[in-house]
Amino acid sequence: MTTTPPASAVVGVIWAQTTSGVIGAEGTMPWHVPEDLAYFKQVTHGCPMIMGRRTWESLPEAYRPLPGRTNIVVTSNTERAVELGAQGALTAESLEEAVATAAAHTQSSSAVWIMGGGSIYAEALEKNLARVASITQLDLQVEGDTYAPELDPEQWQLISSAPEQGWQQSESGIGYRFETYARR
């Protein structure tokens, strides 16, 4: 099934992922590229984020609501979605719900990103939801049970990454690169 987002909202999906495509390990994050975060404050300030329930949830108490943005969080427990606007957040019954309240959120000039977890990533991918992915590439070997979705190269060009060869290195001692892809 294909949807289609609204005509104004630019979608997108952003994490960061091990070589082998892991983006977490039991509600974590298994690593800390302080280069990463910073990236993507950057990238999502001010943008409308959507995230599954259990990504809201991993969130330190102090960043949630993420500050400077709106939190969509995609829920189907009506319980617990009141809960959630209490803590500050607004709630979708499902991913195109979250993106089309994310979409009347936007400024003219800004994104809709999506931000995990990971099923909500593969998701937004099978729906043709997002046209744009944002992936802080790390070079760097952990388990996981959490897996980034693979971008299909028929469907995905990679228009941008950063450096362009190699890797750059974090405070932390981990390579890492910014890579941007958008859709065909």
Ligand SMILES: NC(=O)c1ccc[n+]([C@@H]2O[C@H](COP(=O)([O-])OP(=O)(O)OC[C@H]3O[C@@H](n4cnc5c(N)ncnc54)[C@H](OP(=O)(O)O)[C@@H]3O)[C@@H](O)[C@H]2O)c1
Second form
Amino acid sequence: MTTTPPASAVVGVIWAQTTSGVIGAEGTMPWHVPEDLAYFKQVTHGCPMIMGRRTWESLPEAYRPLPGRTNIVVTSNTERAVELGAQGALTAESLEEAVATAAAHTQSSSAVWIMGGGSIYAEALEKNLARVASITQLDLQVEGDTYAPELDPEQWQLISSAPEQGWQQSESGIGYRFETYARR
Ligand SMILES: NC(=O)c1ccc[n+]([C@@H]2O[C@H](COP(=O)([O-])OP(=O)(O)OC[C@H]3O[C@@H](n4cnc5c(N)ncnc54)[C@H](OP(=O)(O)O)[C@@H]3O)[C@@H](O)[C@H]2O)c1
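So that was the form predicted alone. Now I'd like the form predicted together with the named molecule, please.
So here's everything in the complex, that chain up top.
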């Protein structure tokens, strides 16, 4: 099924993945790359953020809701939705409802970012909800239980990479590269 997001909102997905596509393990990200956290903050600041309930729970309490951004949490659990509301999140019962809510909170120049986790990314790509993908590639091999969906090269075009080739070196010792893709 294809769903068209509201014309006013540019919707993107944003994630960090290892070379084998791992994005999470046991409810968290099994790495610490402060440069990527800084980049995430820079890219998403001021933008509505959409996340699944488990990704919300993966955020440190001190950082949720993510400051300076409207936080929208997707959950099917109405009792949990009330708790999330009390914690400062907006809630939605579906990803489409979350995108509509986000669009209503978007200034014309800002994007809406879908920030995970695995189930939400997969649904967003399957339903063609995103036009941009901001992917941090990590030069890392690590076990995980949650994976990024593949960006089909027939549908997604790499439009920038920093650096163009190779890796920047994190203070943590992990190589990383910021890639941006646009839907063809
Ligand atoms: N590397 C990265 O950039 C990155 C980014 C984000 C997250 N992560 C990692 O990803 C993992 C979490 O991902 P996940 O796939 O397990 O969980 P998730 O996608 O964050 O959340 C799943 C939950 O969201 C709700 N949900 C999802 N789709 C829904 C729909 N269509 N309608 C209603 N509710 C829906 C459900 O909540 P209810 O059960 O309450 O109904 C579901 O249990 C963690 O390890 C996290 O650290 C990594």
